[in-house]
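Take a look at this single chain in C-alpha cells; it is the form predicted on its own.
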Amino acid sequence: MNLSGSLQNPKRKLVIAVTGLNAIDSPGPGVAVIRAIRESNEYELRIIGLSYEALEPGIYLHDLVDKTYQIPYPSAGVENLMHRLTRIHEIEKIDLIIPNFDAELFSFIKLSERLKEMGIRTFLPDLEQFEARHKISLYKFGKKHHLMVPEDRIVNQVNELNKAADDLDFPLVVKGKYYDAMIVNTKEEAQKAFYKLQAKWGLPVIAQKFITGTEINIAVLGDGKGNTISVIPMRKLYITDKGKAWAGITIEDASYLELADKFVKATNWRGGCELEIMQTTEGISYIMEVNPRFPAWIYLTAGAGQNQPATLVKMALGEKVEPFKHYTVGKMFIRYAWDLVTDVSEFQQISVKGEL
C-alpha cells in the first residue's frame, strides 16, 4: 500500500508559547511573531498566547493563538512566573516559548535552565549579552568594540541633567530604562521627561547626545557563537509620535550588513535582536538602541525571504540552519488599524479565570 507524502513524512507537532499579544499604537512583537511561524507550514502548530492583561488583541485572533492564559508581571518576580508557567504547562505541554518583551527578558533568561529541564525550549541571550547591550551600558559596549554609539549620561537623579546637558547639549534624548525617549530642547523639558519616565519604568534614566540623520532599524538573528544567521534593514516610511515605525521599507546597503555581523560577532548574541540606527549625512551610522527580542515588524523578514520567527524556532529544536545570503530589497510593510469584535463573556473569562 503506497502512503502519500504527507503521511508517510508527517508534520512535527509543537506547542509555542508567545508573549507580547499587544497591539495597540506602539504593538508588541507576539502577533507577528506567530504570523510568521505559522506562515513558515513546516509543523503542526498549537500557539499558547502568554498575555499580562485582558484588552491585548492578540488574546481574540482565534485563527491565530489556539489559547491564551496569564501570567504575572515582571515586577512580581522570577518564582511567581515559575510557578505560573509550570500550571501551564502541565495543561499544555509546552515545547518553547517565545519572548517579546524587554521586561519581562530578565526573569525568562534566569528561569532558562530550569524551563530546559521541564522540556520547555527558549533560545535566548544569556545574561552578560543580554546586560552588554542595555542602554545604560551601551555607550560604553560600543567603545569597547569599536561601534559608534552616541555619549550619554546615566541619571539616577533630577539635578543630574543640568550636568548631562551642558555637557551633550540642546537639543537632548532623554530614555527610560526599558521603553519611550523624548527630545527635550531645555532643562525644564528634560525635567519633565525625567519624572514622567522615572515614574513608568524606574530609574535610572538615560540623557543621550541628539544625533539627526536617517533612522534604519536592523533584525538581527545569531546563533549564539558568533555567527550572524539572517540581517534584514529596514528603513522607516512613516513614523508615530511615539517614533515606532507605522511603515518601513527593506533597503540594500552592505553597512549594515557588516555592522550586524560586527554586533553579533563582539556580543555571541543567541536569538533575535533589533538594532536602532541613525545615519548621518555623512554617512556615520550610529546604534541608538539593541532591543535584545524581536521588533514589532518582523513579519517584514518573512515577507523578504528571511522568516527570522520561523528559523528561531528550528534553532531551538537544536536543527541545523545555514545564514541566509539573500532577502529581497524594496518589500514594504504599512501597519494597519483593524477593529476586532468579540463577545464580553471572552474578556470576562480571561479576565477571571486567567485563561480562554
The other form holds:
Amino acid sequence: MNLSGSLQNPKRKLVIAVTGLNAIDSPGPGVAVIRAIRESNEYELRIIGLSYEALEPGIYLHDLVDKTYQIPYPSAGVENLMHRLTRIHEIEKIDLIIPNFDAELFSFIKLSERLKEMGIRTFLPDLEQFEARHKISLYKFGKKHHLMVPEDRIVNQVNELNKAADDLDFPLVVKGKYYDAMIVNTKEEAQKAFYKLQAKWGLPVIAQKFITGTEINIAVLGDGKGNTISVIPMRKLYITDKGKAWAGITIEDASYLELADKFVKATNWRGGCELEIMQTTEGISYIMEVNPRFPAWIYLTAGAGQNQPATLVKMALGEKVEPFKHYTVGKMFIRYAWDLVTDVSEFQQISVKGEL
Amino acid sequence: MKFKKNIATSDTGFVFNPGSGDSFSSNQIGTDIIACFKEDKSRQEIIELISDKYDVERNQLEKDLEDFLTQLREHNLLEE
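Would you mind generating the form predicted in complex with its partner chain now that we have the form predicted on its own?
What follows is the entire complex, opening with the chain shown before.
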C-alpha cells in the first residue's frame, strides 16, 4: 500500500471581510487586497465583500468575492455599523475584517475591541496613530518626528486664506479635509477652491506650500510595535486626471526605506499605509500625505515579492512574521478597464436585499 | 564617462534607472555608444569605433557625442 502524499495538512479555513470594492477609475483598494490574499494560497478562503453602493464592481467579481453584504455609510454612525456587522457575523462567522476606506476607518478602529470580543480580528492603527497622520495634523506631526512635511495653514474661514497665501506664496495647494486637492495661482482661485472643498468635505480646508518634484508612493506595513515589516516604493508612470496611478514601477532607493522605517518607528504604525512622497531635485523627500490603509496599487507588492495583504492576514492571526529584506525592482503594474457583464437580477438582489 | 552602477541596459538600447523608475530607448548608434560605456572605453576610443562603423563626419560625431552625454547627464544616468 502506497501512502506517500496521502497525509497533507488541510488548509486553515478563513473568512475575511473586505471593503473598498469600488474598482473604478479612482479605485478603492479592496479588489487588489483580495487578489493579493488569494494569491498567497495558504488558506481555504471565503471572502466577504462589504459594500456601500450597488454598483461597486467588486460585488460582481464572483471569482474573487464569494458573497457581498451592504453596510451603512460611515455617516450613519458606529452603532448602525456594529448592528449590521453583528448580523453578517451571525451568518458568516467572520475571522478578520480589512477595511480599506479612509472615511470608514474611524468607525472600525472604534469598534475593534467589540469586534474582537465577537471573535472578529482587525489589524488597524489605534486612534492616536490614526489622528496623528491626518492631513490637519501632518505638519505638526512632521515637526515632532523630524520628518519633512510641507508647511501648511489650517483654514476655517475664507478670509484666512489671504494670510496663508502671504505666508506660503503662490502656487498654493488647497486641500479638502479628506480628499481632493487643487493647485491655485491667485487669491481668487484659492477662494473658489476653498468654497468647493468646503462644500464637498466640510471644514477645515488645508492650504499647503506647493512642492515640485518627483512623486513617489510607498506601501508600508507595520507590526504595531515599531517594526517595519514591508516597504515597497513605487513611481507612478501614468496618472489619471484625478491624479491616480494607472501604471507604476517599483524603484530602488534606500532613502525611501529609511523614511518609511522612521515613520513606522515614530508612530508604531499597525497595519498597512501609504506614504505619498514628493522628492525635490535637491533630493529632499517631503511626506505629502499618509493614507492610513493599503493603496489601490497594493497588488504590486505581491508581484514584487512582499505580499503585504497576505502578511497582514498572518499578523492579524497572531502569527510571527519576519520583516521582508528584498523586493524586485522594476516590477510594473498597468491598470486596465474591463467591462463586466451581468444580469439585472444580480443588481436587483444587491439593491433590494443588500446582499449578493 | 561611466554609467551609474545600478543602471540597467540591454542590447536593444533600453535603459532603465531603478532609482527613479525612468526608462529610455536609444537608437542604434546610441546603443553602440552605451555598449562602449559599459566596456569602460574612453571618449577617443568611442569616436574611433563609431566612425569606423558609421559614415559620419568626425566633427559631427564629436558634437553629437557631446550632446548625447549631456542628455545622459541630465537624466542622471552617469557617474559624476
